[in-house]
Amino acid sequence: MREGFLLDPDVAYFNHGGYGACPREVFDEYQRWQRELERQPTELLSRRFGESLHAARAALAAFVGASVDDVVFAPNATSALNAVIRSLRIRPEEEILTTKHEYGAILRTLGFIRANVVLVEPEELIANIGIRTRAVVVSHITSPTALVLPVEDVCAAARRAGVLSIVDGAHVPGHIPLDVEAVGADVYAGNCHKWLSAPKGSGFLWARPEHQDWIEPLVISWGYHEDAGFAERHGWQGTRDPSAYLTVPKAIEVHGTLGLEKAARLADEAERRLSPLGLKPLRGVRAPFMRALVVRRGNALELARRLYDEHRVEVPVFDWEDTTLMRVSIGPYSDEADLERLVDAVRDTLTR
């Protein structure tokens, strides 16, 4: 399975979370379509871009359980969630109500609208749901802490409370089986170059009917007018290169042939391979091809700095809520031997 990616033969890669890789088949499709812009940019751009990404489009609801007129593509999560969050115009005395396992970024973008942030553990989200919550943002698969967090509970307590439910589902397309109307969520953005090892730049953003109005996309251009709808604000936003968008059709049908269940078994390999080394799991359920494991000792940028350097081995290890965390992605292109260099790496590193 290695052969079929392009990565570091010399390197054990363990950040398929992090930012995907894409097989050879879907980077020769991705190439192809950047070729065809270069070789006819008007014809492409001009004449036929509506036509193919909505074919694109087309397949990508198909895969996510959507219909084609309520998704659109964006550059990644984190731009079709700045989106969302900051169409929200949210009042000083409404609360956004969230978990401390979201990413980051989104939080940092909750910052920058100064809202009112409540930060809960996961579990306790639903009991949060108040007079003053305007909406819950929670993620599907959580970034930091790689896991599975029970959404259609929340979507539907939200729901029941008349409170906007927003999903960050950046780990979720390639990963768990998803059905975004099932979810019960009212928007839901995901990622494709992540576990559907689409090219980078490939994501996109659902939203229920009736929310789809006041979402403003983040660049304004010819496709923002009166009669305009969802698909059509947030398709033509400027000149750029839509073939990430273009290719996610093919990463759809290789993925479908990876046979992933050597992943899942290998992410529970690792997980009790690295245990008897002091890397233990975080309650709750794990995420199938993605584990976060708690380092008691060290330095994480300097864990992380000697682990890629001394063995070439590359795996994220980040501080979050005062614990040092390593997150373990097995890819498609994951095996044994990769597993192996994984243990002994940290062994070493970590008792010298």
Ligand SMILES: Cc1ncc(COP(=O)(O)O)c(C=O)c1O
Contents of the next structure:
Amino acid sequence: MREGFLLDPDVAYFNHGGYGACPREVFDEYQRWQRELERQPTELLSRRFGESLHAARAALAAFVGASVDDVVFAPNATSALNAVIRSLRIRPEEEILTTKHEYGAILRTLGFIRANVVLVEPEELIANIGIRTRAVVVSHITSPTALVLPVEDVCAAARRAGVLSIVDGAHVPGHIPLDVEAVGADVYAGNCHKWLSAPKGSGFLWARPEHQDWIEPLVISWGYHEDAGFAERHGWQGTRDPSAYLTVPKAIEVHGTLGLEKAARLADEAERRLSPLGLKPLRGVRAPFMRALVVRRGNALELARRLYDEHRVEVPVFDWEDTTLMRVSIGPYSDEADLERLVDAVRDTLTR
Ligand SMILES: Cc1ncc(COP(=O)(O)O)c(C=O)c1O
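Moving on from the form predicted alone, please list the structure of the form predicted in complex with this ligand.
Once more the chain from above appears, this time first in line as the rest of the complex follows.
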């Protein structure tokens, strides 16, 4: 399986959750689109853009359980959520309710709009929805802690209270089954370049029809006019390379052949093997292919640096709240030998 990817064979790679990794077949398709663009820029960008992008959106929509008109591509989940959060026009008396487990860049975006942000534990979200709550922002799979949150319940509670629900699903497509309409959110953002193994720069924004009008694109361009719908307003954002978006159908097709059940077994095995070294899992519903483990000792940056420099093991280690966490992602290419290297490297780094 490893030969099917372009990753450096010398590195035991445990950061698929960071930036994903493309199977060769998917990367070939990506480059085919790039060559096509270079060979006939006007044909692709002026004449075939709408139709090509629509076909890619239709494949994505079918994969995530959406209607094609409700989903638009974005370069990444950060951009998609920026468009939503920056369109909120929040008032000083309003609050945004969110969790302590959110991705830092999204918390910074909430800071940018000067929102009053209320940070709680995921299980406290519903009880904290109040009269000042304008929106609930919640990850479907959390970034630092790799937990699957019960977003369906949170969205249902928000809806009952008349509060907007915004779900950050950056880690979801290709990781756990996604039926975006069944989640019950008002707005959902995701990435294809993480667990779906699409080229980097392929994210999306989904919004219920009644919320599509107020969400401004980050870049105003030709698609922005009175009669334009959601897809048109967000579709053209100036001249750029759409190849990553156009490759998403291929990524969906290849993803279906990757046999990811074994990745979940290997993730369980990683937890089991790292536990005697003092790395303990967090409580909660753990994501199938990505596990955050509490590291008892050591400076996070130094630990990650030594694992990489001395052992060529790429795994994120970082401080979160008052603990140090190691986030182990199992990719479709990860195998027992990689795991052995991780365990040996952690043992050596923690005991020396
Ligand atoms: C929960 C969550 N949201 C958003 C993002 C941002 O993703 P991107 O950098 O692709 O925009 C990440 C990235 O890891 C994430 O984990």
